[in-house]
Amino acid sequence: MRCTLSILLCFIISIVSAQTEIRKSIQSRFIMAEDGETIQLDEGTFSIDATLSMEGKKNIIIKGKGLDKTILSFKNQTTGAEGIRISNCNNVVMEDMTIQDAKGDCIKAMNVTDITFRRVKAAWSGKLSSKNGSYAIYPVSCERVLIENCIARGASDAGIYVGQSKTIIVRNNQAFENVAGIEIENSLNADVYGNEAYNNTGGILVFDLPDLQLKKGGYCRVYDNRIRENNQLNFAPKGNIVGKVPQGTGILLLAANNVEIFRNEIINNRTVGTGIISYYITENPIKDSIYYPYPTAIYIHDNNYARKHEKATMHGRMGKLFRFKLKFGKDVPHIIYDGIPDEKLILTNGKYPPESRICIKNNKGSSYANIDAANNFKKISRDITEADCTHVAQSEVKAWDK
């Protein structure tokens, strides 16, 4: 039996040992790259066990040898918060890679001007849990971010999450199986097109928060995507706002403005299709005084929306609202606004100025329902026509990538 324990002592100490030297071979190389390298990771399967740090590089690439061939796997990771951590950087490029099991995030990029994710998938390889890191791939504070032809699955937050950012692409990439598949959140100037957002709770999400350094963001491109079947149980963490995500949510604006929505396949969304509502709808207290909670300038034009005729799933706190105010029953509208307005916007016809107004033209199989939550749900209207308006068409987010 001793000799059994010691032997087994032994490959256990050997395996740990390993994975130290693994992490800090890979760690070397982040730290002494020169600016204009190129970091080459093998093939193969690598356990790490703490946080891939990089800190102040110009014109790094970090190429791996291919979604799935490459992988680093952080499921033992018993030290830092993140797998990857790129931070303070000029021209980042991270592709043809696997990043999966981190202890928090998959990979975090901070304060990086130009920073790629290219053919990266980033994900929790078990079953769906709150215990899971918030984001998967998860650039945040940076200037010109582009994520594309990723795959992003079993964040507890987001699987693709940009805030706080400016000058954004995210195209052709596969959000599925997370809380929320893609979302962009105090953010200026973002481009969303080509992605497939899939079994979620929800597709896209466009979130304005407050108590963020980065106020009133705006001016996103929502399009060209198929969001469908985002019908997941929510798994966030308590307290978490995207905890109050509805199940069966297809995209959902939160406080966003100048937001254009078009030419999407919403579909087999049970709760909403689109939902446009204002932060007073989380009953969550603002004590951001600069704040801004309304949705405005909204433009929801030329998509396809279908579900089957179900009655929404009525989970959280949001979807009971389904089931104790809303009398849809199966009749799901497919694009709800909540109807708490900014007053101080209001002219003397009743409406918002024409540039302010939230707008909904030529969707084809879509439905409409105006829920007047200002009013503690009294008169719902399923009239579109006070929607019948449109936006000058937004500016496109212009690549810069070569």
Given for the second form:
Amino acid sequence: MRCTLSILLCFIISIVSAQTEIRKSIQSRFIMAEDGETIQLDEGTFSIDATLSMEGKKNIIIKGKGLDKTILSFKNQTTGAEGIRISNCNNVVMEDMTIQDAKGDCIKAMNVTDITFRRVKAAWSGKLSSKNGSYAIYPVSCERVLIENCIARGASDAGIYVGQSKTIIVRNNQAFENVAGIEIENSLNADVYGNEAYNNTGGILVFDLPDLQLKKGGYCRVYDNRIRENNQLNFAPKGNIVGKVPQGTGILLLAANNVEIFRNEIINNRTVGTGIISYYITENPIKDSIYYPYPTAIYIHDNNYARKHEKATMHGRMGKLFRFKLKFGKDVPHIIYDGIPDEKLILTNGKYPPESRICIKNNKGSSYANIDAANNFKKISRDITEADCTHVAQSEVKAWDK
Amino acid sequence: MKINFLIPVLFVITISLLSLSVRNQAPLSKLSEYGLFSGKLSDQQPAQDVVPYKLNTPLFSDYAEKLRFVKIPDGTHIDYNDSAVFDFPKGTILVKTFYFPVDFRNPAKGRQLIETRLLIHEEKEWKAYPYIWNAEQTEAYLDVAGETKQVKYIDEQGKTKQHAYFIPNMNQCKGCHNRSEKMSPIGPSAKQLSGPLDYGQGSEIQLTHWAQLGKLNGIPAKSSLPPAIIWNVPSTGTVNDRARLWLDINCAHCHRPNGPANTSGLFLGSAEKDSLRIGFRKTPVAAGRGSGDLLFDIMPGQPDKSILVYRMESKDPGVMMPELGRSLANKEAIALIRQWIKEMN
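Same protein, different form: I have the form predicted on its own, so give me the form predicted together with the partner chain.
First the chain shown before, then all remaining chains and molecules of the complex.
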């Protein structure tokens, strides 16, 4: 018995030290990497016990042997707030690997110019829980962000989250079983296309929030995405803005400006196919005097909408709103505008000037409601002609040389 | 998992370290090679041109005790300022040795030295180099990849404590020592060096001592030096003074406008005056599960409803603040911050 125990103990110790050695080996390579180097990681599952960080490098490729072939598992992580952290770099490509079960965010990139994630899976593997980390793939304060052919799953905030960044392409990814599938927050010039967002609480979010360094985002296109069945119960910890996203949300624009949404398949999101809301609807106080809390210059056109004939969510504040104020029953509109306008913009004809309007045109299978939240939902209007207008197309984010 | 696999890994690390020390002049591979100490290395007796110093209110690092030294090159000096970390001349070396006494109640029982961090102001910029002490306590070796050590000691209350102590990797140094993405010292500023230290001839004000050595120019009259606020000594300042200085040294290295946590919009430097930016009724931005289901960073009057307290109390790497440098909660500081929030209205 004692013999077996000591063998077992040896075994455990050797596992623990092996973990440390693998982590130290990869970490050393991250630190020693010369500009222009490719750091090749082997095939296999590697248990990593602390954050792996890269700092101050140029022109680095971190390459695995393939998504789900090179797996860095942070299940036994004991220190560090993220799995991988890339900061203050210039041109870093991370591709062909899986990062999973980090204690905080799976991959965070901060202050990086030219950051690419390609064929990377970032996921929490267990059941969906508010104990999962916040963001699977998380570039923040970056410039020129490319995220393509990636998979994000299980995030208790957003699977793919681009925050306070500029010039962004998010394409051909799969985001499922997160609170938010893809979120673009306080960011400028983003193209989000060809993605699959499904079984999240909310599929694709474009948000502008107060109190941040990059004050005003926008100039964003969301197109050719398949956004379906985003009916996951919201499992975000409270306090976080995504905790307020109602179960059954396809696309949500919060205080976003200059956003064009077109040619998407927005299917079977039970509560709101596309929501256009101001920050006031969150009921959070606004103390940031420079912050602009209204959505303006929104253009939603040529999308395909469908939903089952069923009730909206009953959960959360929004559930209450649908039950007691909106009373749509099973006849829930696909596109909802909160009807909290910027009074300062309204012209004598009662409308926004043409360049600021919310325009909704030529969508298939859609219905609409302005829920008049500004006046305690008194005059809910389902007449879409108030949004019958067009905007000039937002410009394309040009792919940069990779 | 097998031993024979460890060998190549260790080999790679050794080679990498060797190549690092060949490529640049610094870092040296052993702490002793810098000549910062006289006599036995583990005695940590500073060499002639090395000055010990002490911060009024230091960063918490899992109850580790710290020895601090500075070497300012001959013929150079600092110009005094009362608001920011001193601007040290090129060639300066800041030295910080982390250790645990065997028994916190009786220093005579000896100590375990864990790591010594050097912050060197090289030609272009500051660089940080971590050295880890060997078990024999005869030498500390450069280790860029970080390490976890088990430590054991008897605490102030006479209780035996045992826990993991994390030594950060070289990149993580910059997680805290970061000003607009440039490496920078955090501690040595006028407000942190205004307290006394005994250099062998009785107690002296550190700033005055530095000035007498010719290392600090332009200090004001003694009456105009900043007060020496010690976070856990109530006679040195109000609860607000002590809490703000504690937050300044423990949080504001990241949570300031040019620090790595500036994306959060929460700024905890002691000079910050905007109550929203300090966190009063401020909603979190990207805290994720760090919010602990609470709505505001600081809810005045209600420490239990303040995310700040929740994250100070947590030991979960995905939740706790600071993100690095501790695996324990700092009970005494939590009590201070709780009192500070409770007394707000």
